[in-house]
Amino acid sequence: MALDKPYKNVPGTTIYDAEQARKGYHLNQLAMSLMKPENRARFLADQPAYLDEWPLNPVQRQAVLDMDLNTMIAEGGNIYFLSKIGATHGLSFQQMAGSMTGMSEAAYRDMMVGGGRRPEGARLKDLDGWTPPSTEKATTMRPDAPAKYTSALFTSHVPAIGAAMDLGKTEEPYWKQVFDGYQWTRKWAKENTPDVVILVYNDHATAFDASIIPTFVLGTGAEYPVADEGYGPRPVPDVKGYPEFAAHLAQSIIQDDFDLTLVNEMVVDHGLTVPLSLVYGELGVDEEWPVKVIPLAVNVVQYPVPSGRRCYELGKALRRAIDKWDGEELNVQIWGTGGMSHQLQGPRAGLINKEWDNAFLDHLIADPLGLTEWPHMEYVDEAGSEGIELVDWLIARGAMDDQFGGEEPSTDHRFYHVPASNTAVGHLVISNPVGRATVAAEDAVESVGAPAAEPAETAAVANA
C-alpha cells in the first residue's frame, strides 16, 4: 500500500513532484531572481560571488556555474525556472533542450525539423513487467503502518490567548478559567508527545494577503517564521516543518482527487503558534516546540470556502497518506484548530452560542459523518461569521479509525468556556485505540463532559 511514483521509471524523465522541489527550492529560487535585469548583470559579471548569495549545496553549484541542466534537474531544478538561467546567458529553448540529450547542437535541430524525437522504446508501457498503477482508495487501514495516527486534538486558536500567555496575565482571574481548561492536556502532552503534528488552522490575511487566496495549504517547508501580525511577532520559538513527510503527504492527497497549494516558505500566525503554546506552554523564543510541525491552512476567510464535507473528505484522504507512508517510524498527530462562537464584524460582533457549540462537539465526537451535513449558513447563523473556523476540525476526524471501519476513539478531555477575548473557547482531546491517553484515569473522567463554563464576569481583559 505504499506510495506509488510510477513517473520515477519513466526513460529518459525526471518529474519535478513536491520531493523534487523542496531538494531544489533554493535553486528555483536562484533561477527566479534572474528575471530582473540588475540581477542578471551582477551574475554575468561574477558567478561565484552571485552564487555565493544563495545556500545551494556543492552539486548545485557546481552544475549551475557548468550550466549543466541535467545536473540541476537531478538537484530538483525545473525547466521552467532553470530556463532564466539559460536565458540569461543567451540560451534559446531548443538550445537548452538539446544540451541535455547528448547530441550536438545541428543534430537536434535536424531531429526536430525531421518530426521530432519518437516515443517507442522510451516510454515506460515499453519496459517489461510494467503495470498501470491502481486508482481504488484504500476504505480500511494497515494495522502495520509505521506511521501511526494516534490522537485528534481540537482546540480554539484566539489571539488574546496567545497575548495573555506572552503578557504573563494567565493566572489573572479573567484568564485562570480559560488556562485551567488546558491544564489536563499539557500533562497529556508531556506523556503522549508525537513526532509530528499535522495543523490545521487558517490563516488571518497574514501569509496570504487579497492577492492570493488558496483553498486549502500544505506547508512543505523546512521552518516557518513567527508572524507580525501587527503588534509584533509573538515571542515564541519558530516552528520546525518536516519536508519529507510533507512532501510524502502531498503527493499522496493531490493523488486523491484534492488540489493542494504546496509553499516551501511561509510566515505563521495566532491560528498556529496560539494552539501550540497552549498545549506545550510558555516557551521562549530561543527555545524549540517538542514536535515537528506541517501546518495545513483552510480558507474560511473569503467566500467561497470549503464544506464540512469537504473537510472531511479532506482528512480521510490526509489518513490515506498517513497510511501509505514507507519511511521511519512516527506518532502522528493530527490537531483542528479555530472557532468556537464568535463573530468579529458588523452590529452582531459579539455574538456567541453555548447550546450550539456544544451541540457541536458532541457531534464531533459521537457524529461526525451527520456533523458533514450542517450547510455554510448553519454556521454563520448560529455560530457568527467566524464560527465557519469550525469546519477546520472536521478535517482531524474525519481521518480517524471508526471513519474506516475501526474502533472507536476514546474522549480523553472535554473543555468549553465563555469568553476568551471575544470567542467561545471549545477543546477536545480524542484518541485513537493506539494512542489511548496514559494520563491517570480518573482524571480524564473528570474532564470528559465537563459542563459549560458560565461566562465570567470580570470583562478587565477582554482587548489583550
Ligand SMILES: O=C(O)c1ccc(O)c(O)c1
Second form
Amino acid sequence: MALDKPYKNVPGTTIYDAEQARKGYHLNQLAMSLMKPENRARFLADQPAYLDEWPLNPVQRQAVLDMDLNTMIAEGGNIYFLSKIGATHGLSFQQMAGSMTGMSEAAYRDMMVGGGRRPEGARLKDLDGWTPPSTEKATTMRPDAPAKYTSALFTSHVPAIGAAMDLGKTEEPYWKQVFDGYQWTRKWAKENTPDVVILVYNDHATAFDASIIPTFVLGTGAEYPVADEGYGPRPVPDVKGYPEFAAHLAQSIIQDDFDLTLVNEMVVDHGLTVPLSLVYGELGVDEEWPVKVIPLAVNVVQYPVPSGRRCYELGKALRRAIDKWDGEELNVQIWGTGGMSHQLQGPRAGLINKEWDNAFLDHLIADPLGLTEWPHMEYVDEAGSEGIELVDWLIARGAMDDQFGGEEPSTDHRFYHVPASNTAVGHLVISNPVGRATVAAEDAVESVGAPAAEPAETAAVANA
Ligand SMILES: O=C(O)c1ccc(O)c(O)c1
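Counterpart to the form predicted alone, namely the form predicted in complex with the ligand:
Let's see the whole complex now, leading with the same chain.
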C-alpha cells in the first residue's frame, strides 16, 4: 500500500517533499544564511571556508562551488532556498532557471519571449497515461498492516510533576498520591514498550513564540533537545525522532486534507517530556528514552484553537496513515496529553471541575464521537481556560480500532487525582485488541479512593 507519489516521475522535475527536505536540510539552511549581508560578504570572500561551517555532503559542497543547481536540487535543495545562493552571485531567477535546461542564457530568454516551453511531451500523462489517484478515505482498518496501533495513553503533563521527579520529591505525601496513580503504568510500559510513540501535546509558548502560531505541528526531525522554559532544561534525555515514519505520516495526512506544519528542528517542553518521565521514570541526560517519539503539537495558546471534532478527524487521518505504512513492523502507541481541568490565569485561577473531568473520561472511553460535539466553549467554561488542552486527547482516540469498524478498546488503567500544582491529574491507558495489557491483575494498583464519578480526590481503576 505504497503512498501515492506520482510527482516523482514528472519529467525534468524534482518535487521537494519531506524525503528531499531531509536530504537537503543543511544545504537549504546554508542558502538561508545568505539572507544576511554580512554572511553574503563572507561567502563571496572565501566560499570553501564558508562551506566548512556547514555539514554538507561532498556532492552538495561541490555543487555549491560550481553553482550547479541541478545537482543541488537532486541533493535535496529547493529552488526557493537555493535562489539565495544565486542572488548572492547576482543571478536573476531567469538566469538560474535557464542554467538548469542545458540552453544558453540567450536561447532560454528567447524561448520565454516566444511563449515559454510547451507542456506537450514533457508531462507524465504523455509518458504513461497516468490517472489521478482515488481520494476515497478508508473507513475500515487494514488487517495486515505492518504498523500496529496497540494502545492509547492519556495523561496530564503538569510541569510541577517533572520538577518533583527532577528534585527527588516523589515520596513526599503530596506527590506520592500522584505518582501512585502511575505505578501500574510503569510496569505495563516495561512489558509493552512500543517502537514509536506519537506524542500529542501542546507547546506552551516554548518552541513557538508569538511570531508564529501553527495549528498542528508534526515533528519530522531526528532529534529534539529539551527546552529551557526559564528554570533551565529538565535533566532528562533529549528526544529521538523517527524521520522516515514521520515523513510517511505527513505525506498521508496532508493528502487526507489536513494541512500540518512540518518541523524538522524544535525544542520540546514539559508538555512532551513530563509524560515520558511519568511513564518511563527518572532517566538522566546521558541515558535514552526507550522509544522513538514523533511529536504532534496542537495550538491551544492563541485562539482560534482547533475543535475537538477537528482533533478527532486528525486522529482518523493519522490512523489511515499508520495503516498505509509498508516499512518495517512497528508497534505504535499514541499518547494524548494535557489537561485536565485547570485555569492558570486571572481571578478564576485554580478552577477544578471533577465531575466534568470524569464525564470527559467516560465519554472519551465509551463515546468519543459524542465528545466531538462538545464545543471549545464547554472546555473553557467548565474545565478552565487551560483545560482546553484536553482536545489533544481526541487525536489518539479518533485513531482507535472501534472508529474503523473494529472492537472497542479495553480500559486497562484509569486514575484521577486533585491536585498537582493548579491542576487536576487524569490518566488512562486503553488498548486495541492487538495491544491488550499484559500486566497481571495482581500487579496492578488497587483502586484508590472512591469511584471516578464521586467527588473524591483520588480514584484509580486498574484493569477495569
Ligand atoms: O498547574 C500548573 O502549575 C501548570 C503550569 C503550567 C502548565 O502548562 C500547566 O499545564 C500546569
